[in-house]
Structure formats: structure tokens, C-alpha cells
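Encoded as C-alpha cells, the following chain is the form predicted alone, with no partner shown.
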Amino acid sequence: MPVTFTFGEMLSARSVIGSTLAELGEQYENLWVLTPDIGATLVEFRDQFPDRFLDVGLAEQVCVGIAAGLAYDGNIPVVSGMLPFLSMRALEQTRTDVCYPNLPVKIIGTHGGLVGNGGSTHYAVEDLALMCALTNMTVTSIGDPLMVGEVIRQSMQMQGPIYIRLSVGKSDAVLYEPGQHDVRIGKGIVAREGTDATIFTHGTTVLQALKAADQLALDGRSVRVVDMFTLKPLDGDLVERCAAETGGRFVVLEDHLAYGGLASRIADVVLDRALGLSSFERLGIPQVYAGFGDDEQLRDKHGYGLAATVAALRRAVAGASDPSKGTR
């Protein structure tokens, strides 16, 4: 890990996956890596451990089913592919073959949210809602490529399955200096301290949230940014602390359907713990098929881009949500 650090430096999360799995292959002789024809970044593991690498072709259901069989035999299988298809085509296999027996299958994938310009068939925008609904499944969404390796390493000790959501993974902004935060599955990261409001986010929108907080600082407002990279189990204690310390003013930003993802899970904590909020607003994809375009353009089009995020935070610190949309 380099000593120097530049905020916003670009790094490939896919390369981190490849190098981490190759490293872990030495440590865990029962580690297998499987892919449904998306194995270009797995060549290090494939070349070092060809007997523990399997490309099944374009057959996500088969890939997850084989992974479950390998896990039954005492192995640690990692499935790496594109999340729009792993989360939906293989949903039944994930639910019944992996989650029901609580097997240690790791599902790692790219194209979470409106990234890749592949159109609605190639966007994973319902995936977090689906995965969070599955019993025994741990669900993560990672924005910093340097965190990917740490999460994969921690997952090796888990008894049950985990879902790891990434962006396209070719060129991702480094958000944190190595060692700056204690990265632990199940715990959120306070990426920026603040006292006037909290914005919760994950994955590709963490950087956008940090930029929005910078703009609020120009208004003399202090916004806390929470990278809730683990959606399940959710860090309810951190949600409760933020409610107490930032005036009960919440904004949730995510590259996912506005309902069913992180905002819905935080709303559950608010209700279950009877937290007193003064405002709550969710920013995400409305109930539409998003269409084609650059991901930043699509965020602007669908009301959760940078400008919309800044506006939502300004409403929050003013103590009111957008009256045209209600407390969403």
C-alpha cells in the first residue's frame, strides 16, 4: 500500500479483487473462484490455481448452484460477475441453495446502480432490496476500491453468504487514506463529521455526498457524511447516534430505487427505535426504467444528482423537507 495518498485518485476495484483473491488463494487451499463468463480480472487466480477456477459461461444460475455444491463440500466459493444478472437470474439459487443452508458463498459483482450505460436491462437497481430480503445474507455496497480487499478478507471468516456490490470497477475514486477508518462489516463509516444534518449513502454516491457537504460548508453549515457500506446488518447504533447529534435531520442518497434500499432500512431503524426526526428525505431512482446515458447525467435526470443533493441538504438544515414531495 503506498504511503502517499491523493483524494480522488482513480483505482480499479476489479484489479483489487483479482489481486486479493490470488493472495487469499495461497492462504486458503479450499478457496474457489467461479464466474459466469466475466473473468478477465480473475486471471491472477486462474493462472495460479487453475484447478480451483471455473468459468461456467453465461449461466448465472448454474454458477451459484455449483458454488453452493462446493460450499457443501467444505470449500469457500467466490462468485464474481455482473450484478444485474447475479442478483436476478440467480435469485432462486441464491435464496434456496445458498441462504437457506447458510453457506459461505461470496457473491462479488460490478454494475451496481446506473453505471456502465448499458440500459435498464444492465442496471442493478433493485438488487439491494432483493438481497436484503434474503435470510442469512450479509449485504454490502462499496465505494472506495481500497476497501474491497479488506471486505473480501474479512468475509473469509464468515459462516454465511455475503453480497458485495461495486460500480463498474474499472476506474473508481479512492475516498479514504489507508488506515484512516476502521473498516468492519456491519459498521458504518463517518466519512465526514458534522452537526447540522446527516447524509447517509453507500457505493458510487459517497463521493457525491462528500462534494455536497463541501458545498454546504460554503453556506456555513456542517453536514455529517456516513458511508453505510453495510446495509445488512445495518449499524442501527450509528443511525441513532446521528439522530441525536445532528438535530434529527436525515438525507439518504443512493444509486438504487428510492424505496427498498438503504433509505428503507434506515426508516425501519427510525421507526423500530422511535427516533425523533425533524426531517427525512430519500434521494434515489424513482419508479421508472432509467434509460441510457452517463450515470451522472441519469442522476441529474432522475432527481438525485449533485445539485439535487445540495438542495435536499439545504432543506434539511432549514428543518423542512421538499413540500412538493412530502417527507419521503
The other form holds:
Amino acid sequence: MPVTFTFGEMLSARSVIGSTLAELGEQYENLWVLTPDIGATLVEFRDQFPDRFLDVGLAEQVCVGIAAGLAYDGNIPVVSGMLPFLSMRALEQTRTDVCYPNLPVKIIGTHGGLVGNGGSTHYAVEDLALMCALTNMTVTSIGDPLMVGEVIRQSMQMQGPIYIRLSVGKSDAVLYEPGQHDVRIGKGIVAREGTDATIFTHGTTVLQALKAADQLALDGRSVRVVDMFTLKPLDGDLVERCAAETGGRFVVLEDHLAYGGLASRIADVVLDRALGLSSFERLGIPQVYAGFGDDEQLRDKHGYGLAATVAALRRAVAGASDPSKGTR
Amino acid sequence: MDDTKVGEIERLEDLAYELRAKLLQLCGTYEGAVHIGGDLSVADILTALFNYGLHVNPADIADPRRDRFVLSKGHAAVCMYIAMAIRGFFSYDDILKTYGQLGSAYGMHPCKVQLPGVECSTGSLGHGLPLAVGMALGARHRGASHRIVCLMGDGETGEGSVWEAAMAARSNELGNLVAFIDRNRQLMTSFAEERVVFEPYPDKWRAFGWEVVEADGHDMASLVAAIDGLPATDSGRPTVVICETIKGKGVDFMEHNLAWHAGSLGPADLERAMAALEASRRKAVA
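Output the form predicted together with its partner chain next; the form predicted alone has already been displayed.
Full assembly next; the chain just shown is listed first.
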């Protein structure tokens, strides 16, 4: 039965992963799901396909290594877990065993950014920088919970590996009506049109960017919001178009280190294509090991919350510069 | 032992001699470093596997029923290339002429993408056994009856990922998985036991729930017996064959010598190494 969701409604991305994998498990007899003891939301798949489900316990390295071995054997393995551990403990397995032979392993995980209040052991804040550095890896970060299902479905046709980053995934705001946007891996989504400036973002901060754009609208300013859910390969043509169509004024907002993630990737496009912006400001995690607090409190504390985003957009449209530029 | 078996063992011994001679020839021709010490310690094991133990067919490298061989100690790649060439997979002349050169498929660590016939890309130690576990799970799920054989160095088993894989193999009752260990008791720069307490080594594998077979890695009869005794692939326990070996085996000045982890032989040393190999064979026959 088709279910529709409306903007702002909360939905669990993890439940979408669970139901999508169970659906795909039916369709693809060579789909496997592996996890290092983070299997609670994989129960549908586990119960329907117990012989293609593997929980290795607390062992990220072997989890990714086994996934590579299964892929060598002609299977499509999905590794699901927490990204602070998958992206770092198993980084070499991901690079050498998965990316080097370009195997169709999918790494899907939660806790991207300062989310979940677990402290710095449990925040993945460097993961996109690490994953974007890997040859053959496709890198995504998704905010809208329904989009997670669509990206997993599309990734079934891919030859090589993909990394799919989520927030905590227990309660995520629905951002788009199903079918509202043409979701395609490698293409950014213009979540809101605008002409005075563009804010690029991904994952959990898309909602915050939309709220900031609402506030700028009250000022009479029109801000374009781009959900750049694919960081690699980056939609450089969309970046170029936004430069031309929104006065060369860019703000990049992300729940990741301010240097090394989407902002850096967009800056590369700006330089490579000599786009000549009039302003460029990045909002993200500074070089700190963040403490405890809920997600919004941490974003506020570390300078990339809603108020900071609104302020950055106001500076951009007014042609003012970022007072903290270069200090993050 | 019957006459057929005796003849088979003699044939394998001849092939192992051929493999060592070809290794030395390459080491004497190629100007860069070759991991000759560890190559010589696995020469008998690789000969026994590719010419006796593994069900593989050089004429059909994609046969789904083939046994899969994972060279986890990827730095012994050249020994594997030559062993496979002797079995008919590759041309030894190609290996000798192009090894390590720009554009060659034959490099220091094996790459499946560049060299079809090799099962997987390896070289970073501790990665092969997890790959083999994945291959074994896939095979068992399909109801396939082939084996997955993974060759590791003993030093390599200092990597924690090996023991993660050992637990996963036991937990999933992968009787179609066999590990061979090249127990040459040398790391790159030290004698193993001086740095890491590996002993009681077989007991470590037993404690992880594996069947343990101890073999002389330079005695073809011992290797053949170990292979003959492997459990059926539908059994419930993975097996490790711990092969006692000598790094540099067959060339007296390389044996137990830390200087020969990797190196190259000039023309004079090549002649000396060949003479040593010949002498060691005469001694073995006598």
C-alpha cells in the first residue's frame, strides 16, 4: 500500500533501511546484510533471509573484509553499523579490500555529525573527508528518510562501492513528498529555489537550511537551498549554475568538519572552474572534540546552528564578510 | 605409502625445485628487491597446493566450481605467479621479462584487476582471512562444494583482524575454509619469538575452535598427507595447517638470515645461490 508522508513529519530512516533491504532481499537473491552488532533495525531482513544475514559481533574490520569476500563471490553485500567505527576502524579494509578491486559493497551507517549525544568517540565528523579520498567510492549523506530507500534501490545497479551517511536515524524529518524531486545519485537537489544566494548542505542540516531560508524570505531575500546529498562524484555543473544564478554568493552548511567535507569539495569546483564568487562562507564543525548536549545545542555551541546559518546568509546577501573567516 | 603416491611426491619435489630455481633466476635478473626469503619458505606449500591440493583449471579460470586461493601474505606474489605459471596459468617468460615493470600485471603484491586468474588483491597483511571467510560463506550459501584456501605468514597473524576472522570462521562453522600458515618464525627485521610471543601457537588456533594440523612445510610427503587429511567441505570446522618452514629455504646463505627478507641477487650471487640450491637438493636426495 503506498504511503505518503508530508513535510516535517518524523520518520525513522532506520526503519526505511530495514524495509528497503527486506524488499530488495526478495528481488536480489545475492543481497547480503552484515553488521557489527548494530542489527536492531535489520530484523525484517534477518527474519526473512536468515542465511544471508551476518552479525559478526564487535568486529568492524572483519565485517568489511567478509563483505569484500562475499562480493568477490558474486554477491551484493550491505554493511550496516555506526559510522564513527565503520569509517575509521575498517577504513583500510574499505580502501584496500573494497575500493581497490572496485567491489559492490554498500556501507550504510548512522551517527554522522554531532548527533546522538554520545561524545566524541561516537560522532563521525571526519568520515566524509576520509571516504571522499577513496578512489572508486561514491559518497552520500542523506537527510530525508524516504530518500534513503531510493538511494539504496538505485545503488543496486552500481558496479562499485557506495557510502551512505545518516544522522541517528531514529526520528528524521520528511523533507520531500515522494516523487517531488528527481533523486539521482550524483545530482544535487534544489530543495528550494532562490536567486540572492545559495546554501549548499547535506544530511541532517538540510532542514536547518530550509528554516534559515524561510527567515531570509521574511527579510525579502530569496535563498536557494541545495541538498547536495552526493558528495562524490560532486554535481559540479549545479555548483556552476548556482554561482551564475545566485550572484556568486555561497554558504555551505554541514554536520561535519568545516574543512574536508562538502565545503572543501565545492571550493575545489570553484577553483577548478575559476567561478569567481563574490562570497563563500562555510559553517561546520571546528577543530574541536565536541562535548555532550543534544544535536541542536551542539550545533549552536560550535557555530553552525540555525542562528549562525541565518547570520551567514544575511552577510552573504549583504556582501559582508565572515568575521571568523579562516579561524575554523 | 603406495607407489603412485611416492611417484606423485617425487613429481612435486621436482616442481618445487623448478619453482625455486625460477625464483632465483628472477631475483638475479630483476634489479629491484624481491621478497626472496618468504618466497623460498612457501615454495613447497605453493607447489603442493597448485599441483596437488587445489582443484583449479588454468584453461577455465572462471569455473564456479574451482577452489579459491587467497594469498594473504601478498609479498610472496612472485612465488605464486611462478607456481601458477608452472601449473599453466601464466607464462614464466612473461613474468621474468616484465616483473615490476611499468604496465606489467606482475608486481610486488598481486592485483586481481590487472591479473585475472589471481583470486583477489592482497598485500596488506591480515586482510586475506576475512576475504576468505566471505568467500566461504558465499560458497556454502550456494551449496557449492569447493574449498577456500588462504595462505598466511606466521608474523602476519600478529594482526588482530586475523583473529576476528578466526572467530567468524568458527562461529559460522566454515568447514570449507582452510588456512595454511607459513611458520618461518621470522618477521621482517627480527626473529618472531624475540618480539612477539606466538607460542603455544597451535594451541591459540585450537582455542579459537579450529582443527589444527601440524606439517613440515618443506617435506612434500607431510604436505600431501595434510592435504589428503582435510575434512570434507561440508564439515563444520575450519582447519589450519601450520607448516614449519625456514625463511630462505634451499639457499644456505639465505636460511634463517634476516638480511634476506627481501633483496636482489647480482650475477655472482645468483651463481652462488643456484649452486647452493643444487647442493641442498643433493643433500635432500641423499
